[in-house]
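As a starting point, one isolated chain is supplied in structure tokens, in the form predicted alone.
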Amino acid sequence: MNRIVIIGGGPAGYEAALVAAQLDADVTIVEEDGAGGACVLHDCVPSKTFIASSDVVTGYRDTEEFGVHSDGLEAITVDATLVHGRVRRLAAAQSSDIHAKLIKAGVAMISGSARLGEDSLGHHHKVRITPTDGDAEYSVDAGTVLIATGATPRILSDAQPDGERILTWRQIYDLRELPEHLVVIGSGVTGAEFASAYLAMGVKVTLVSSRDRVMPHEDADAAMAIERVFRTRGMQIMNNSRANAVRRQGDAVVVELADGRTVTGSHALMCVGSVPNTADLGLVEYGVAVSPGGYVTTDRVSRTNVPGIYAAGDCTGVLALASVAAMQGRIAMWHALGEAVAPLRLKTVAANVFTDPELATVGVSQQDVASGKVPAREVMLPLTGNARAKMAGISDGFIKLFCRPASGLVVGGVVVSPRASELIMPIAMAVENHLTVDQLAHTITIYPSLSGSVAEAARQLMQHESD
């Protein structure tokens, strides 16, 4: 029986373990934090649970328009202790559910850390395990090792988190009260999501962005639409403003910008990216190729350059999404255990930013099309004309669809809307299954529904086929 050791129990690790156990392999996961890893206990699950609380507050916005007297957002109070307690409780429950599923599947769970030892006879890999409970280090031999150790928040030398006023996104749940004025440094996905959530909860928010717009790596039309919503709701956004340092001054923080300006707030939230957890795994000594940034180099079936050593998830730097990490892990096990497997296809991966409104994308990007890299026709359909959007009071958002010029094959799409994470699904299915705008347009949709605009966008692209 092939013994598999997985270092890291996040989505990449535990999904890989479930696949390997299903194929009757002897599987061991070594994880320090608990089943689900940092994703479930500290990052994705907690942040989206926190955002869910902000969504409840948003439900009280502009209720007069619907004939409902709620006294508005001013009458809403948010108990940070209860919100954070719910966050931790749900994260722990999800971790417990994952742990139970792994044990039921026959996966051995070890609480501790691990690193690669020396190569042993028979092409087995020796893995050194240090248990969390203080027991002595010991070694196990594995035919296959999966590195799935994830990443941690990047720390700037002149903005050291103190857990009280200068915070990483893993520390905000320790606050007993919501910040009076939160300065968010970094306007990527994580920074935009937390800025949006805190703004909804009534916190004064300043978003410091080093680029000319928020979420610079997302669709430009979508990012600018969300930035307009942020500004309309009172967020101060400082574009083209790079933070050099964050200093604590009593009960305040001062953010020093590269151009000499300063921003003062009650708290600073650092959202300046992540670094891979690969430094203490013995990878370089073992001969595993690692990039200058510390990411493990893999091919499209999750192999490293060393036979029998695979890697998946955020530690590879491929695409920092739980869904991608999980698929990388599954692919690694299918490949290692001799199953038929298709290489990872990033162009079919749907991604979502959990701001309000949400931003979802799949397939080719606007930049790919505009640069001529991908020949495509496109249509952008505002939701303002959608009957269901009118009923729900949705005034911001759109559906964007890309298709091949001649065949009409759907190759990508963008959605800005409440619950865009759900609305992107039909477009993702079209991209994954090579559907045409003709097929999408002929799908009967519910009326009234937001998804009706997906079919409408497809119909508009059909009309252009005869041009």
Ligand SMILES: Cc1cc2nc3c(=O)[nH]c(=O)nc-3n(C[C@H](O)[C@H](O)[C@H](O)COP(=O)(O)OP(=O)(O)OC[C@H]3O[C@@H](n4cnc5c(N)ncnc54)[C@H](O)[C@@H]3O)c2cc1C
Given for the second form:
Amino acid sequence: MNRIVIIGGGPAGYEAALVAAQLDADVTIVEEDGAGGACVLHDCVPSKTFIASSDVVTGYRDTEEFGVHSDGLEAITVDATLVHGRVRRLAAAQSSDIHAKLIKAGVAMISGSARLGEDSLGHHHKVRITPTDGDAEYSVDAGTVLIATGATPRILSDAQPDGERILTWRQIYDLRELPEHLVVIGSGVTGAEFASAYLAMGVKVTLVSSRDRVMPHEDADAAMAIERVFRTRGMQIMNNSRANAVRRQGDAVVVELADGRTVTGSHALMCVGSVPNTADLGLVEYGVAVSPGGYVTTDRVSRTNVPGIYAAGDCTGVLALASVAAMQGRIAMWHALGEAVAPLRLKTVAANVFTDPELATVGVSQQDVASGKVPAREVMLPLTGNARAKMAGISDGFIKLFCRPASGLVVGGVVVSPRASELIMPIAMAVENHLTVDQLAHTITIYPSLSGSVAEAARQLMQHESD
Ligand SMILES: Cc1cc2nc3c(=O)[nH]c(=O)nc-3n(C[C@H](O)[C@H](O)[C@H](O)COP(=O)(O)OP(=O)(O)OC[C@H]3O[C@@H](n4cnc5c(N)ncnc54)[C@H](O)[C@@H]3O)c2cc1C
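Could you switch over to the form predicted together with the named molecule, since the one displayed so far is the form predicted alone?
Starting with the chain above, the whole complex follows.
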């Protein structure tokens, strides 16, 4: 039997293990933290649970406009200890659900850290395991190894997190009170999400962005729409401001910018990216190709250059999303176990930024279209004209749709709205299944609904015989 050893139990590792177990393979996960990995215990699940609390506060915004008297947002108090307790409980429960599911599927779970041992003749691999409980290190044989070790927050040498006032996103849930003035360093997806959530909770937020706008890798119209909302709600956004250092000064933090200016706050949240957990895996000694940034190099079926060694998830640097990590892991197992498998396709991956409002994207980007890389027609439909949006008081947001010039095939879209993560689905379905704008436009949508605007955008892209 092909023994499979998976290093890391995050979405890449555990979803791979479930596929391997389903195919009757002998499969073991070695995980040094807990089932579900960093995704469930420290990153994605905790942050989305935290944002769920901020959404509750958002529900109390502008109630007078709806004819509902309340004491206003100022009267709302957020109990950080309770919020953080809920975050931790939910993450732990999710981790134990995944653990139980893996055990039920027949996956062996080892608590410990692993690295590659020696590659013997015929590529029978040995994995060295150091158990968490302090027992002596030992080796296990494997026909197939999946490296799924994820990533950890990047630390700047002059901004060392202390867990008290200079924090990574993994440390914020230890705070007993919400910060008075949070300086978020980094305006990528993670920085924008936390800045949005804290702002909603009534915290004074300064967002330090090294680029000329927040979320520089996202659709420019969408990012600018969200930046406008942030500013209107009182967030201070410092564009073109690179942070060089963050230092403690008594009960304050001082952020030093590259141009000599400083920003003072009560806490700093470092959101300056992640580094892959690949340094201690013995990859170079084993001959596994690694990029200069430390990411494991893989092909589209998750193979590394060494036969029998696969890699998936954030440690590969392909696309840092749980959904992609899981698919890379599954593909690795289908390939390793001789199943028919289609290579990873990133063109149809839907992604969402959980700010308020949310920003969801799928398929080709505005940049692809503007640069001429992808010939496409496009429409951008503000939600202000949508009846449901008017009723719900939604004044910011839009649906953008891209289609092929002649055939009208839907090739991408962008949604900015509350719950854009749900609203992107019909566009993702269209892109994935090669639907045309005519087909999308002919779908009868609920009235009144935000999804009605998806069909309307498609209608605007329909061409008449005479066009
Ligand atoms: C704040 C934040 C919010 C996010 N929100 C979302 C979101 O909303 N949606 C989304 O799709 N994605 C989100 N992501 C991204 C998502 O969390 C990652 O893409 C996902 O965790 C990648 O899964 P993975 O299996 O590669 O790695 P991980 O989840 O990082 O798991 C890897 C595991 O490997 C273990 N490990 C490492 N080295 C070893 C070793 N030598 N031996 C044994 N075990 C080891 C680690 O302990 C870890 O548990 C978010 C990320 C962050 C930082």
